[in-house]
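What follows is a single chain, given as structure tokens, in the form predicted alone.
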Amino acid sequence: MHIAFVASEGVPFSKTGGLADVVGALPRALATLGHQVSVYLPRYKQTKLADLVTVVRSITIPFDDKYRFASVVTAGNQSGIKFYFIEYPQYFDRDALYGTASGDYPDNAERFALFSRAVLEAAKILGVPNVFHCHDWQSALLPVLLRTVYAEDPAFRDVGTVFTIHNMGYQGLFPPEVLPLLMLPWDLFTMSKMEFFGQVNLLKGAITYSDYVTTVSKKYSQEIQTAEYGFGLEGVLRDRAGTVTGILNGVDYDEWSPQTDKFTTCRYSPQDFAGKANCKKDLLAGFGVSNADARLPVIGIVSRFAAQKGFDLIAQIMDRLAHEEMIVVALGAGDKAYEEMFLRLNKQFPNKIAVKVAYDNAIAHKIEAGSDMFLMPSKYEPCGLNQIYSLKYGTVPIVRATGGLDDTIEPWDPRTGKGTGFKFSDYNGEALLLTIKQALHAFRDQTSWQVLMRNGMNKDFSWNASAREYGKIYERVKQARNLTPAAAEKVLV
């Protein structure tokens, strides 16, 4: 089967969060089990390409305003995989995907337009797929485009559309006025159809008109039918619940390995820990930790600094846990308030509190290798990718139960010497205190500790298994573009 992939970013092309990871790893995994895969992306300033080959010279794209005149651009195949990538300087040649320090790009709406519509003339020339499989906002004008603008193209009469959510909160929200100017019906700015108190909203759009909705995992999937994490979308949701479904993130282990990890200074297994310990004295050495006790444990943070992190929590507590016997280093960035809360806390305890204000893969990988145990207490988290490494690294995950990190984390039970980590399920601070505190005290205990490493360590969360279950999809979804709207939706519920 033929499914083209549509997104906004992709490794190692273009990237800003976990949808790119995703992009770029589960092609891989469905070429693997058989699938003709291709994927379509902008081209942006930080899209490095090698020996570039225009594909299609010319797209018009019609505007309200004017026509735009957009390219397509290849770098051949990557692992089986067909990458193409849409050209048109005047949108994507810009130091940032989205926008900048104040805000997203105003014009992020005719941006992501002219790529959904692009795509789809391409895929005319360079071979129309069985299914287009969608992600985020950025490419949710696709679906609606199919099933609207283009729903008499005898070309697409028999494509379906897969549409994944990576997070809910971000729904691309604009103003009426935009649908003359991307050149949409004004039928579309219903309650039914993609209206959101007096909005516009592409994500709303999407999960209408697209065939099948998936989400990052099972536990997301079904908390995103909820207010409290439906973002406003939850009614729209459970209306196709019998076609809204959550598969579980894969992880690309050839780059995130202990075994195999060029990022760190030691490597180690599941049969031999030794080389942990000294990727733990090379990262407290790197972070400026100095004479620290081998035997305390590190608890290692990656992550954006936000509240939906659960950044609020750890504020709540982290003047308190500066005195338990533990030391704690974190990797990220984001609002400015986290960022100075570290800082003090790193002036007032030099020795138990490390911060590196900045993103850096290699750090992230040093962290992973070199800690004992990995804070995640998110307030929402789709899938979420930094538990599922730690496991692999053998640094314990202290989660809440949200998402993802519910679906991957089983909690340790000392008795029976199963589970992999800790988490708690009330967001507030004491809980999670209380959790840290637990993981803390099962740390003293390095004979249980260890059986408790080994479990995560055996843990399988490659993209193989994932890639299956989006293959069951595909079939679905092209079985059921040519039945009646009454039997295909028996075949897709």
Given for the second form:
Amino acid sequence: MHIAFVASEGVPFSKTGGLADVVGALPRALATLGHQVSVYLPRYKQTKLADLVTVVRSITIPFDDKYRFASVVTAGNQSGIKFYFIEYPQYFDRDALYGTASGDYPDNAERFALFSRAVLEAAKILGVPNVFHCHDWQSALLPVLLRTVYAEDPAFRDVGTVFTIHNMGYQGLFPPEVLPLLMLPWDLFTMSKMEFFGQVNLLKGAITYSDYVTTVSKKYSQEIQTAEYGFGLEGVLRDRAGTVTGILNGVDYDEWSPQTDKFTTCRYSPQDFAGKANCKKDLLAGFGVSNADARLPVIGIVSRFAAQKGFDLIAQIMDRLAHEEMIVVALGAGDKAYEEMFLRLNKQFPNKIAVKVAYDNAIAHKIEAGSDMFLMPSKYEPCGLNQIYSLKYGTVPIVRATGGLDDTIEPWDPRTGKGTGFKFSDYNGEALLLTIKQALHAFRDQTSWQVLMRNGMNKDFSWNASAREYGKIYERVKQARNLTPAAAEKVLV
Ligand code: ADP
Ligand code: GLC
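Okay, that was the form predicted alone. Show me the form predicted in complex with ligand ADP next.
Once more the chain from above appears, this time first in line as the rest of the complex follows.
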């Protein structure tokens, strides 16, 4: 089957978070299963392309003020996958992907509407897939266009759409005036389609119009159908609960494994983790705390700094955590308020929390390899990848039991020797502190700690199983096209 991925970021071409990891790895897993996969991405300033070839010189995108003309370039065939980049420098040749420290780019609706339309037009020239697999609000307009503006286009008559929600917290909300600007019909602006409290909601459009909706863990697929996690769209999701499912993200172990890591100088494996001590030494030196006692447990953090990630809880407990024998090593960037919070904590407790405000993949790898524990106290977490990377590095996760964190981490039980990490449920500082203290206590018994490390290192979260699940959904979506609604429901639900 031919699947076309449509997304706003993908490794190694562009990245701000886990979406890019998924878009970089899942297509390869699908190709291994025998699917033909194309991936459409915007071409940003940060997208570095070797052997660039222009494959479509000009695509016309109508806007109501003037037409815009995009082109499509490719970087060749990478592991059997065709990557296509929509080139429109006025929109994408910018320093960041979505916005600056002062907020989102004001023309994000135009930018990603142009992207979605350009992909449809490009596909007509480069090859119409059986299924478009779109991700997050930036490509959410594509399934809407396909079933409205493009409904009569014979090229797309048999094409299905799968939409993956990576994060309900980002919906693509814009004022109604964008509809005429983007030449979208006003009848989309109703409560059953894209209207949302007086605004246009792109994610809502995709949930309404896609043939199948997935999200990135089983638990999150249930959570988002409740008011606590649905960000106002829980009802829309519940309405189509039969065609909403959760498929856990996998890990690209070519990128994230202590046995082959390109960014660390020390290698180790479940059979022999002597090398991890050197990684820890390097890590502490890199963070300017090389005088710290090497026996102290190191708690690593690598994250986008956003409210979702739960770091306000650390601020609540840091004065008490500082009494414990441990050191926190944190790497992150994002919301100004959290960047400042971490820098403040570092000033207040310089021997207890070392911080780098940056986005740096090499340091992210060093933290995974050099820490003893990894902290993700997320308020919500659709899947979360870093805790899964941590398992492979023998870096024991401490997580809040939400979304993918709950699905991937099993609580450690020293009596049975089973489990892979530490979890807490209530979203408050006390629960977090208690759980960190449990982990620190467990660390003192190094013999059983090594059992815990090994339990995690031996887990396999590679993409194969999840790619097969996606394959089944693509198959059902393809079959259901052109059936009567009642017959289609039988195939899909
Ligand atoms: P999210 O997508 O919500 O940010 P995930 O855990 O799914 O969370 O994925 C985050 C990805 O982004 C991981 O690959 C992680 O290593 C990377 N990442 C996050 N913050 C940084 C940072 N400051 N520097 C380098 N990599 C980062
Ligand atoms: C999102 C989520 C994260 C998930 C990632 C990839 O950014 O916040 O939990 O792992 O997408 O699906």
